[in-house]
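As a starting point, one isolated chain is supplied in structure tokens, in the form predicted on its own.
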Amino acid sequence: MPNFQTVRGMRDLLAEEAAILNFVVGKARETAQLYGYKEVITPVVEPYELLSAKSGEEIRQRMFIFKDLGDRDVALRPEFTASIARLATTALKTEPKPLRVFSVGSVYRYDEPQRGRYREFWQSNFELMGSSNSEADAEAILLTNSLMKASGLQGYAFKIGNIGVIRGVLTQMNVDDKVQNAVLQRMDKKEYYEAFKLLDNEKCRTVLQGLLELKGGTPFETAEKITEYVAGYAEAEAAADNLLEILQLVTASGCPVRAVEPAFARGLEYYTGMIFEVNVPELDIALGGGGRYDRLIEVFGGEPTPAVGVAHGLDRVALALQTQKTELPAGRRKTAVVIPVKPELKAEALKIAQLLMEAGVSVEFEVMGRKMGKALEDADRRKVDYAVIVGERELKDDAVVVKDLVKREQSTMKIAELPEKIS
């Protein structure tokens, strides 16, 4: 017989795990609809084209890509924003701005398998298109405080940046557009010497060295040492002075901040202002990241456009939970189990199950055949609420024999009543 497993990288997620994941996609739905984001629901398969086109290097290279039937070229999506973007050209073209656009699914990278990292997992994400200013960066984080808040994580911090700090550096000093991205790539995996490697200008070298020595201090003076620093750099400066404003004004609505890193950089070359991600002590991996991204649109065709936004690894906010050991709220349904004396009775006694379904009520219909005993010792063990036996007797006066599993109480109901007493 063969031994099928899960393929590489995949995972089964029973009852419990399951749970867990629905209650924190649940979550995100709820903050999607505070924050007034739209759900949009996009192709698992893409054009390979379409999501290769400024993914950054290493996500292109972690890319499930296969030719289909017509021989075209397409990848599982291995995040969301390309997608977004490609609507923001075509069906959204003409909507409003600001457009608040929000998805959630299961979004696939050929990493190398461990804890909180898989080749499936699930991401909710958002984007805010049509606005550059700091109000809507801070939306971003925002928002993503509110998700951690509402899925009850204990002590997670968020860690913020701006790459247009490096980049406008970078670019004063005549580096070209592919040389940032790769020195970025390699920062991004704190590689700084294979980065400084890359530049050839002594001079830029120093600067960038400089502001990896920055860090230190409160995110405030931080921020305030990287706008001293790169003085005379005029991108630069720009978006330092956008950090320290996006910092003022996360920080007023009590979010809480860990670091301000100048030499911060995210994997994704679309990026252009401010990044951030959020984390727990419990686990090495971010949680959640994004950041500002101004110039993808142009790349799909559309009209220039700024926009921002986040992406959360559901997966990990799960595990950080059960890390955390956070019980999930109460409000389940009622149980019960609903088991025939006779099969004669069988007919009835499903018309019973489904008008406890239709009140709410979760139930079991005993389809084993099994006798009383076994099928309340079975009940017991699953720990199910109720059992409605359905007995001829009982029937004849419009009622049945309801057992509280949890009280261990017994009476004699009738079918009318069922409902309201049960849910």
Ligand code: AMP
The other form holds:
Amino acid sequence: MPNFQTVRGMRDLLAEEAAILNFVVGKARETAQLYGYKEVITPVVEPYELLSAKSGEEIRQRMFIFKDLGDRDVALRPEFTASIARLATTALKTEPKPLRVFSVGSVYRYDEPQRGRYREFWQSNFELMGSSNSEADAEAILLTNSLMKASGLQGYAFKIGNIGVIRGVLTQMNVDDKVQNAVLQRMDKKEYYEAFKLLDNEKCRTVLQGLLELKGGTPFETAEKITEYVAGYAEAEAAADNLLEILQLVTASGCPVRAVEPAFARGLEYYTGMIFEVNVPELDIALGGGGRYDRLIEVFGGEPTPAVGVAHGLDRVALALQTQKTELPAGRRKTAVVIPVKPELKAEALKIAQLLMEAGVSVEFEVMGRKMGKALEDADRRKVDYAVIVGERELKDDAVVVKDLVKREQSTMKIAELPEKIS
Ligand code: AMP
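Form predicted on its own already given; the form predicted in complex with adenosine monophosphate (AMP) follows:
Every component of the complex follows; first up is the chain already shown.
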């Protein structure tokens, strides 16, 4: 027996689900336009080497990797950032800064499938390159806020941190980058015990433990506690100040911040500063996340370029909308069926259908050759607005019969007037 199921972790989205995802994709694209991000389309298949350059162990182990028929090591993109970093160091290298780039599409990770976690999923990705200022960090959060709001989500809120706080402390205590990455990866999974075990310096562990305990209180209280706590660790102090400033900037625009997290880490190794996530209470998974990555462009051979970015999990936004039972805005198109009374009138009827479509009406042509009664019954069942009946007698006067299936009225109309009357 052939296997006709989807591959584990991959899904078919039927009309209703596809419509919700497309609605969210549309909102992401609108957000990009509103914030001045230019859309680029990059390949789904990329060199393994590019994708593994700085993704971090976590994602590297979850990539779909294969050899193409030319014996090249390739992989399905697990995110957009590597492709955008390549562009930033090649085709977009001489573009004036700031550079704002947007992408949307499917990405692939061999994650353990569960509710809201798939192996093929959609992201919208925003990258802002060239600014190290806190207003650039704030923009990544604010545009996410705009996207969540425009999608109609209720009760979403942000969690903000700055990876520079922990990195600053560890660097000053001479913990090398590799160990730092491993520690942060464990902390991202809230495996604090395992994270601390990687540090052989007792003082280091105590300082990190103390940071963890600053949790709680209002976002502003926590941000201030962090600043006081890391006094004396110059880099960490700067990171904490930066966090406080970003918090001020985004809350001034009414962005809902739920918490400042002193020990917040994110899976991707390339973050160097502010990091954030957005959640809704109904789901215990992030709808989007991002942060600052000031060294990534160098890794790809470019000039040192400060950058901040965010990726939104659009399937999860769609899932949250479904969970909150959000009604999508109704489509504005009128719908019609066009039915020729007899086969000889097919050509005329098709021509009339084209006329209606050009006027923006959604037309289902009668392709089953059914009797009029059956075709109308079917149109009623599908809740179509109008039935256009193309008959010989009316055609002689350049007219057709139009049934308004909502008002249950019938009239004879000139073909030339149809588009205006129906659309
Ligand atoms: P990341 O690229 O890891 O920062 O992820 C950005 C966003 O993508 C997350 O906040 C999620 O919303 C979404 N995401 C990550 N992994 C998955 C997955 N396996 N299935 C669905 N959405 C995901």
